[in-house]
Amino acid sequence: MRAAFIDATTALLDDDPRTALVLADISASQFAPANTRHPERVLNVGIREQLMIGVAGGLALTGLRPIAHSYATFLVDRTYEQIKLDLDHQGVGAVLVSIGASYDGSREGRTHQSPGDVALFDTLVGGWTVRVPGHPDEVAPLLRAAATTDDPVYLRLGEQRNAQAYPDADRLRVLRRGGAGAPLVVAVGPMLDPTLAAVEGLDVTVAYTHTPRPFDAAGLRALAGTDVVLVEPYLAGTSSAVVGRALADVPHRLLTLGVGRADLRRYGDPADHARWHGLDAEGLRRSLDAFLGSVRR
């Protein structure tokens, strides 16, 4: 996904004089050719992530469309106040593109883990669009769409990927349909493939989206039965309030699966963390069986 982002951003810089890129050292070497061609619109502020967001806000005020990029933990967690003030409070937008996801950098320790990034955007008032692609081929269309607007957009990239791309899944896209009234399982971004493996043999409907914000409330209402399961690649329960509002007048049960709230204080690799948080296929199946009981096809 990172390579797809670099290629798509380089093309935007070449084709659209409104596009600007602000870096804080991360990926600077990969963007060196673009920097040579467009030194006035490719800016590397060094390891100063808060300044990166401030510069992006200033560029947006001049009419440019800034893209700011780093690891999620540095781009969002570390710069939250600047996002709140220099973008949200100023009423300007930018495209924030992260890598690292919740625990891609787990070998580096907690400093490189960011399971709470999407939850932070929910505290802002600017109406952020959040995109979480599940395949590299979804990245470029989402980035190009974001570059054509002035809206605030967060594009969350990671190493985990699904086998197939669904670029049009900004709304809930049904990929597996159960019987009438079957439980609905919503998989966000790269959680699709482990979810499909986990529901093998169960009478459930599976829907996919790469756009958890704005959440497809109308699609959810059309598909939801009594039981709804939400599988997200970040902090468990991040979208529970959104789902609750969408189904406020519909009797339902909700199970939210994602990264647990406990700090594991462990290194390991991403597969280890997926297993420890119950986000591999086996862990998801255990949670589904406990919640749904003996639902079978």
The other form holds:
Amino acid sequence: MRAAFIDATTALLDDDPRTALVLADISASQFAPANTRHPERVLNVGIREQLMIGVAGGLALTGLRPIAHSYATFLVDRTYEQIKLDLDHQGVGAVLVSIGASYDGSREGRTHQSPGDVALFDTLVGGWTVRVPGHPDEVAPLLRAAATTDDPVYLRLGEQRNAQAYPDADRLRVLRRGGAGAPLVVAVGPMLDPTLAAVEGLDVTVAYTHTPRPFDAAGLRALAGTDVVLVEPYLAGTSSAVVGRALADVPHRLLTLGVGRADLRRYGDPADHARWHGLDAEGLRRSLDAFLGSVRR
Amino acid sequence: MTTTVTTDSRAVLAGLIRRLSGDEKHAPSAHSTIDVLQVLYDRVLRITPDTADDPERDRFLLSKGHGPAAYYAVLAAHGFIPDDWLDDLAGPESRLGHHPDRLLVPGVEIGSGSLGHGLGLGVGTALGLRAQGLLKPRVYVLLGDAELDEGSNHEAIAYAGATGLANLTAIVVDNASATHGWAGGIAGRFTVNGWTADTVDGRDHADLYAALTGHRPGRPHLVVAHVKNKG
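I would like to compare: after the form predicted alone, may I see the structure of the form predicted in complex with the partner chain?
Now the full complex is given, and it begins with the chain already shown.
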């Protein structure tokens, strides 16, 4: 994912003189060739994330299209007020591209993990588009589409990936069709493959999207029966309010699965954290069985 | 060729500020930024209401968004906003709040109020102008000495100095209001990072003009404007 981002951004910097990249040391060495060709549009401010977003805001005020990049926890959590004021409140956009996701930094610990980043964007007024690709091949088209606008866009990249790319899945794309009225399971980004494995043998519909914001409310209403399950790779329940609004006038039950709130204070691999948060196939299946069975039996 | 506004706004400012504050007792000098703003808008900034969206204009960013009465008065004196906007400061229908909003007030480059945001935005603006080959406009950012407490300023100071961001001028209006002061002086915080600096009497218009136009090639410039009154 990170390599796909670096390649696509390097090409954008060559092709579009409006594109500018702001870094805070992270990935700076990978962008060295782009920096050599475009020293005035590839800007590494050092380990200064508040400044990185302030600079992005200033660049946007002059009409450039800034891309700012770091680990999610430094890009978003640390700079929340800069995102709120230097971008949102000024009425300008940027493309924020993070790596690290919820627990790619499993061995680095809580300081390098950001399960709450997407929820933070829900507190902003600017109408942020949030993209959570599930495959590296989804990254370049999403980035190029973002670069052509002035809209605020958050691109959340992680190391977990699905076997297959669905670049056009900005709306809910049905990948497994259950019977009439079957429960709907929505998998966001890299949660698709574990979700598909978890629902084996169950009569459910599985829909995929890499774009949780704006959430495809119309698609959700068209597909949803009574039971709806969300499987998200960030804080559990992040999209509860969005889904609740979309289905406000429809009787439904909602299960939201995602990263738990606990600081586990454990290391190990991302796969271990997925298991501890119940986001591996077996954990998801347990949650699905409990939720679906709680009414059926 | 110059588009500098040459009106001397001194005569009208007192009346305009009274309209904002309803305060008959205090002279405009109660406002710490009034003299800097007067010199900037009268003599330094290449910006008028007609060029408020011109990419070639100079940019003035009020980072210290607190107490913007003097700023609004200067904007009115120069025709950016109608005088009668001043009569209902922060009222329910007013476009003028206790902190300025760029989407509500013509001529305002940034919305500010939370301290420590203007200099980073100014650095980005200066970089964006340079990247587009707009080499004539200059970016001026006005801060307060207490505002420098915010660490975000120091990210911007270090970076702008290290990279020789020559189209940027920071102005610190120093009324000695920083709780723990600035041992060794404010200018040193900037010059140690490669900025040039002039420290002047913030009420002396001739000295202010010389300092505000005193930038040297290849380096960002700082003007420390000392004022006695806290405001």
